[in-house]
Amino acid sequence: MSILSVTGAEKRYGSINALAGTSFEVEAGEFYCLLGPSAAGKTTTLRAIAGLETLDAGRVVFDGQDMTGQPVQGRDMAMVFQTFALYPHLTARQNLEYPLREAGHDAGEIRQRVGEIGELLRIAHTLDRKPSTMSGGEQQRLAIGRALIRRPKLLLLDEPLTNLDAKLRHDTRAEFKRLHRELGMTIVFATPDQLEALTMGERIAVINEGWIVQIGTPRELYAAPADRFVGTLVGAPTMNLLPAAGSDGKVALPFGEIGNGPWSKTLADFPAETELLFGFRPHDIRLAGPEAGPALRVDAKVHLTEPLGDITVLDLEAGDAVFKMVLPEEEAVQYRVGDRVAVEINPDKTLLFARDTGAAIR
């Protein structure tokens, strides 16, 4: 059952259309991600849910009540901002106490809740320090604690990991999953980072230019993107996309022809020489075996190598095309720039998009 429903949300700032009919639903207890590039509408969506922005059109329904146009107070939700928004002149303890004092809680309950939050977020040792003396990770956990201490039904997180270094981002992703598991709270997490969305979100709404482009599980977005935008946004290294032309259910590429893909039956109904984009993941290419099979064999040249520890990304040239391939380091170590390599592309693992609209061809 959904606890949050956003329907037809529209918001304009002068000539800028920040939200253009955004709609989605979040289930109670779900970790839900909004994924999109900068200026896609993520922050505006969260601020509208929280009541910090007034929509030009559309509705926000939370916990069975229409919150559209209602004041911030009484929404039983909390928001953590990208900048943390801590009070610099107050200690960590006083930052945590502030929302409870404003709500009129007695001193005993305030003391108990501050202690619980300090232990839960592992910042009990910092409670008597001011934010300026705390590390970035401690400040981030303090900002979360100030939101959680009110025990809201919904937690809104607006790119909270952006200002942290790589190790802290990794550690904090795990912390968010732990908190979600232990508290059972509904969380809406906005991020431009596909890795954050894929590792934390139970479902992900991809947003672009104020529109929800696709909603699905991490696996659904990776394996069956609705269009080229989603296909290139989700997955790392990014999907290979090559210009192609379709005829009779087959696709002509710069280095050969491929058929028998999941798109072949639909493509057979398209006009001859339809302009397409052919997509395949770097992880789905393999070194060619001695026996011929249904896969497309490509003779390529190593253009660039990118060692990443346990794996290496090879940039390969074939015909007029350049595409990426991922290999385990123990296999990639034998290749140098300029070497020839034979690889295979499995048609079952390929994707096809209309070149003009970017829509996926199923």
Contents of the next structure:
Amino acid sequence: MSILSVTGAEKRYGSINALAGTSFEVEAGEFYCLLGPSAAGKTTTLRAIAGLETLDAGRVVFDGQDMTGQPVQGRDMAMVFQTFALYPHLTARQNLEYPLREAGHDAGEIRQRVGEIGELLRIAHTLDRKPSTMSGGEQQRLAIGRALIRRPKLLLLDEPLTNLDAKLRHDTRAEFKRLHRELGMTIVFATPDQLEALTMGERIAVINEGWIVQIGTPRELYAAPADRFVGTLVGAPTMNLLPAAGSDGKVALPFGEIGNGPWSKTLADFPAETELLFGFRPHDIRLAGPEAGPALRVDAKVHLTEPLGDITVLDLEAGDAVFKMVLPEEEAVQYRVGDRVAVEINPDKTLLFARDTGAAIR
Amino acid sequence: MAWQSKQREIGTAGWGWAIFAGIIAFIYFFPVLWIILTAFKTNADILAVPPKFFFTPTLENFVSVFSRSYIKGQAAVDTGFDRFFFNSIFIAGTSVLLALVIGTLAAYGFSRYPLPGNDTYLFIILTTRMLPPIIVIIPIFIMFRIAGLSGTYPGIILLYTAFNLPFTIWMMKSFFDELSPDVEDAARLDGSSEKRLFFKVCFPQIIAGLAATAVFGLILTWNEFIFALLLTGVETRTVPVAMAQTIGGDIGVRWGLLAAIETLFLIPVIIVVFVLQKHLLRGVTFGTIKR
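Please show me the structure of the same protein in the form predicted together with the partner chain, now that we have looked at it in the form predicted alone.
Below: every chain and molecule of the assembly, starting with the one above.
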């Protein structure tokens, strides 16, 4: 059952189209991610759901009620802002109490809930301090606490990890999953970081220039991106994209010809010499074995190595194309810049996009 | 780092600089000190040549401020300075308070609900302060005559309120502009009505700014002379005007009396600044520190 549905949401600021007909549905209890680069319309979408922005067109239905044009106050949803937006003149405790006081809860109830949230988010020791004296992580947990304390049906999170340092971000990702599991709340999480979306989201809506480009599970987005934008947004290191030409169900690459991909059948119907982009992920390239298999064998030269600790990213050069490959550290140590290396590209996991529209061909 | 080693802790500047600063401060405050000393001198001590720094203090000047009457023409006229002090405090206090209430609400509106041509309105408001008082005094004088406001409390309070409003609006708007709009959105989501979020969320954040604005307004109004001279009557006269009128009179300038009035006149300003100094510093530096 969907608890939230956004239909044909449109919003312009002057000549800029922040939302150009955005539609999606969120299931009750789901951890839903909105993934997109900055200025893609993520924040506007969240603000429209919360009622902080008035849509030019489209509808927001929440919990069976049409929320379009309804006041912000009294919606059974809470939001965590990118800037945390804590009340700077109030202590942490008063920040937590604020939504409950506004809702008219009695003092005993307020005390009990503040205690619970303090425990849950491990901020009990900071409750008598002002936000400005708290660390970034504490401020962020306080902001989440203030959102959770009302026990809303829907929690909107607007890039809550962007203002944290890398270590803290990692811990907080796990924290969000824990909270989601423990509280069973519906969460809409906006983020520009594909890693956050992949690790936390049960479903992800990829948004770009006010459009939802694709909706799917992390696996679907990774394995079958709808277009070149999603393909390069999801996955790290970024997918390799090489210009290619297609004829007879086969693709001509700068270093050879590859066929038998998941796209072969469709491509066969295309005119000869169709301009394409050939995509393959750095993780899907293997070192070539002794005997020739169905995979495309490429003799390449090591152009650059980027050791990342457990893995190493190799930049390989073959037939004036450069692409990345990921190797476990122990296998990569033997390669120096300038060394020759034979690799295989398995056609099963390769992707094909039309060069003009960027749409996936499969 | 090189620049860090240059930083000194407070108190380690050395005695040479401390004495130098003390001398500069003494030169600056000497006139004030001289007025205060004069207020405690007898007439003979005041006029003594060379000037006396050590003398037997007397309170007779202060007593005169409130109780001595003087002869004007044939009639004895009460100096009535208690009345004038009340007028000054009442008029300055009320008008600054009014300006703060109206100005803060207006500033919030300008900051949060900008109209088309918002900046133009703000500029027009500011232009009312660009003209020197002496230029606008004649039309205002005529308007007050026609409206029957001359010499009344509402008249002068209204004028000072209008006088303080542009400054208040500009100051308060800059404070509201500094506040994060996200915080207000958070309050809306937490269920606060627009009115409650103003009073419970925005207002407590700008108290320092309010204090700074109040101090500037009070000092400006407290010292104002020209409007008060022309638009207050016997009943509503403020201290600066009354002081000026004390200089004249049939028995020459009474320096001791004048110095006593001035000393008393300084006290409220010092109290206000002292009480609000914590906010004052935060108020004038608001927005200069990057968050």
